[in-house]
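A lone chain, given as structure tokens: the form predicted on its own.
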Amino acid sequence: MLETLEILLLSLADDDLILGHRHAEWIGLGPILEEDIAFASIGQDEIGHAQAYYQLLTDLGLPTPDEYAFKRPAERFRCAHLVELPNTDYDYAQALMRHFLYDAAEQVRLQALRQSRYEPLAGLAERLLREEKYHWLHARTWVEKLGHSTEEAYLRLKSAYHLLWPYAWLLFEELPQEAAMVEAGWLPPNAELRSRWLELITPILAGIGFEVGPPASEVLLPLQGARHGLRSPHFEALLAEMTEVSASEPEAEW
């Protein structure tokens, strides 16, 4: 059982790191200096949950949390593709529709691991709801603000809305060996997982005039494997910058 655990931690893992590095990318180029701010300091939480969903890992006798950020093949990676996805011409509209996808998910993934019968896992789950509940709230008061706001603000967040949707709703693709976890109690089917997330996000999104519904099969379709080690296109160059420094020098120890 302990490659199942491992497909289910490093998803939730490279998650957390991938966004968190794009979300650092917006340092010094956020539309105001609060948001600048934000986005550095989310995804700095993100990566620090990453590490310590690895370090679950690490202490069971697997690889360090180091060698499993910087030292993987792109198709051992987990994450969703829509955490890959490139700050296109840094537009604001689509860092915050990503974030308010992405966050609303976690926040439904992390209440459910609470509950995990993996007492390591439950308690962490436990620990970043604490950070976790910060981050949905930036995103969710952001959307609500901009999709009350000028006709610009409302038709930019709309645009990105129905940008991501399809790959917001892959985030919850089926996991391999996703069965053997769902009897082992580690977390309840990634269908399930979807349905609570839909629960959370319609009433904000209709709120704002957005119709949210399943995407058409044949959009879908080109999208999925992310979990199964089908990258997106961008994610080599993202890993290459992502571990360019831990590359210069491979064996030092920092």
Contents of the next structure:
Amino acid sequence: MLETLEILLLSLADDDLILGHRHAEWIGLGPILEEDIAFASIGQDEIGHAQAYYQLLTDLGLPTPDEYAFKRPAERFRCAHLVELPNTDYDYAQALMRHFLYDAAEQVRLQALRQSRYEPLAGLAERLLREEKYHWLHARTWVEKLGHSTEEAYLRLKSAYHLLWPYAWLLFEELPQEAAMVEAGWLPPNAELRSRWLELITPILAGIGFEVGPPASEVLLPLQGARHGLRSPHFEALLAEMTEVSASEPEAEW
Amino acid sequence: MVTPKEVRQWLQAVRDPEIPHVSIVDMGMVGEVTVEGEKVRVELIPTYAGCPAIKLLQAEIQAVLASKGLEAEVEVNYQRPWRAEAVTPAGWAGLRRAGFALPKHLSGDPDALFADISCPRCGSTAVSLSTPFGPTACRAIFRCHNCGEAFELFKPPV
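Here we have the form predicted on its own; I need the corresponding form predicted in complex with the partner chain.
Everything in the complex follows now, all chains and molecules, and the chain you saw is the first one.
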């Protein structure tokens, strides 16, 4: 069961670590100072959350958080491709829409994990949810504000939404060995979590005039496999950059 | 024989470098303390999981207790949520001295936490939230419409 638990915790941790890294790329480049600070702060939270998930594995004799983050080959990461996508042209609408879709998913995931029968995870989810409420408030507020503002804001949000939607849908791709996890009472099936996520975001997206529905299967098919270790073309460069400093002095104490 | 109570008193010397007005004890970050001979176990409860001061605080706890001839093991517990209710009266007073506005509604949701805030400089309630985020995880930035200054709210997880 340890291997199954590792799959679950790495998928949660890696999503947070990689999105935290992407959020941090906004430092110094936000459209206004407050957003620069917001993305930096949210990114720091997400990286801290990743560390706390890795620590649950460390407590069971598996590698340390630093080893998981900085010394793991690309194919052993289990994050969703949504979080790997680069901040192309630093389009704030795209960063905001990703933050919105992801943090809605985190709300749903963490609320469910509070009931997990794996107690260390239930305790951690309770803590993280209390921190995450600010992320969700931030994302929701800006999507609603910009969705009702200028034509340009609306169109840019809409094009970000269309680009990201299939990737966001696959945040809830079935995990390897998911049946055993559900059987153990660790989490509800991802298909069920996706339904709850849709219930949360549909009224908000519909409120700004966006249609919500399942992506076409021919769109989804080539994007699948992230939870099995299949990385997107963007991951290698991200990992090289993220591990550059630690790789320069592998034995250093930080 | 050293008691957990004495250990807590000594840990009054340990402070987050970002908020040196408040000890980790008054911040409610010290959980269980157990003493066995010269070995002490201290449970440290981070305010936010991503707080970068944790490693430093761990080392400082060990240094303070080492100066008393004790060997300390510090267990950082992420599985127990830190709650603002654990801040002591001395802790709240220290946060006020540090220049923070303090929240009136601690539990519930962010909207409640950000309501009924007054400016720590002029006391005005004509204030608005600039961003729920700030220079550290536990701060939000407000603006006062009376004195025109920006100020920070101490923002615990809700």
